[in-house]
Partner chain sequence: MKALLVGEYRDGKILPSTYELVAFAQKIGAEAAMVMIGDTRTVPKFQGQLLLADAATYGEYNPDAHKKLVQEAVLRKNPDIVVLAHSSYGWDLAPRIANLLGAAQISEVIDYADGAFVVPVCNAKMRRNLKAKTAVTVVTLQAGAFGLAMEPEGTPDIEPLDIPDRVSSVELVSYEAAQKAAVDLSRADIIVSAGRGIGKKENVAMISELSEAIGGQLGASRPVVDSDWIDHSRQVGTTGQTVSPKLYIACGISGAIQHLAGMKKSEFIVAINTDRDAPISEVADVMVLADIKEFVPILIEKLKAVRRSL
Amino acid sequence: MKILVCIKQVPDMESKFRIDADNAWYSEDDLAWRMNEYDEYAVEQAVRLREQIGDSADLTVLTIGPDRVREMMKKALAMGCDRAFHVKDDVALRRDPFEIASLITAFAGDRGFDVIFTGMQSQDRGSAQVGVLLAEMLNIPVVTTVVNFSFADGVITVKRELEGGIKSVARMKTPALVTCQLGLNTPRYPTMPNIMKARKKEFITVNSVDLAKVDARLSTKKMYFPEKKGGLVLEGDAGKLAEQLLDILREKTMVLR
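Chain structure (the form predicted together with the partner chain), given for this chain on its own:
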């Protein structure tokens, strides 16, 4: 069985962001980077499926991004992926979901993956499109927002999360794709021996231009910070802050009366 998991590197959302000079995206300088949270669940599920199938399974992890993605890819290898495929692209984060899905399709099109995992959305732009687009372009079934996954005899059974605590159970035959929601599993931490082993694993890099030429379907008119609404901001010594807060609560709420 051939398995693919697609992951993306995103900035830490607690970063101090700045808008880039062209007013079309955030500046990628001086940010802390990490694996998209949803994709950690995708990697973990892919590794679990790989372990379930055993030696006949083969798990590729793919990303499109600049050189800095290597750390993230090493983590995915240390979690249990067999091979890393890095599509080098310095403007990957600025590309729209259609471009990203087209690039992955160019890679996956004739490689015959049986199961593909993606995150349900990326944390920076939250589009929730790439996984579904990829499946549609590859002409395979896809189910989104998966919080439970199982595989047996060529059939994938998943639980989808709907609104208000309702879930649905869906089934499809492989080849197929699922997009992973938070809480699907508990992503493992790479162990030291596995980090060492990962260093010897295959790591392939290709340039995006050599993979496919795709044109964007979206254009950015502008990027900006919203006007701050918000209320009072308190900072300083913790003891004083606590007293200030209690005074405010006493005055403005029914608490402490």
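We call the rigid core whatever largest set of C-alpha positions still superposes within 1.5 Å between the two forms. Please read all numbers here as calculations on a predicted model, not as lab measurements. Numbering follows the first chain given and starts at 1. Compared with the form predicted on its own:
The two rigid parts rotate relative to each other between these two forms, and of Pro193, Asp67, Asp22, Lys229 only Lys229 lies at the hinge. After fitting the larger rigid piece on its C-alpha atoms, the remaining smaller piece is found rotated by 85 degrees between these two forms.
Follow the form predicted together with the partner chain with the form predicted on its own, if you could.
Shown below: the chain alone.
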């Protein structure tokens, strides 16, 4: 069985964000970087499937980004992936979901992967589109927001999260793609022996321009922080507060007119 897991490097959400000079995206200066949290669940599930299948399974981890993503990929190798494929692209964070899915398709299209894992969405862009676009381009079935995964006799069985806490069950034969939701599993911490082993694993880097030429379908015209507005705090007796609130609503809104 051939397994592919796609991961993305994103800023740590505790970082201090600033808008870049073009007002089109956030500035990458002074940010801390980490593996997208949803993708950690995808890596863990891919490794578990590889362990279940045994020696006949082969697990590749892929990412698109500048040189700094190599450290993140080493973590995925230490978690249990067999090899890493790095599509070097210094403007990956600015690429729209169609471009990213197209680049992955250019890599995966003729390699015959049986199961592909992605995170449900990225923490920075949050489009939740790359996984489904990739499945469409590869012409394979896809199930999104997976919170439980099992594989037996060539059939994938998953539970997926719906609105209101409801879950549905889906089954599909391979090849197939699943996008992983938070809580699917508990991602493992790489042990020191596995970190050392990861250094000897295959690590391939290609330039995105050599893999495929893709045109963007979306563009960002302007990015800005929400306008800060002050609030009004009312204090005092509940009865008087109610009268104050009614007066404010009559004066400043059309609600009670």
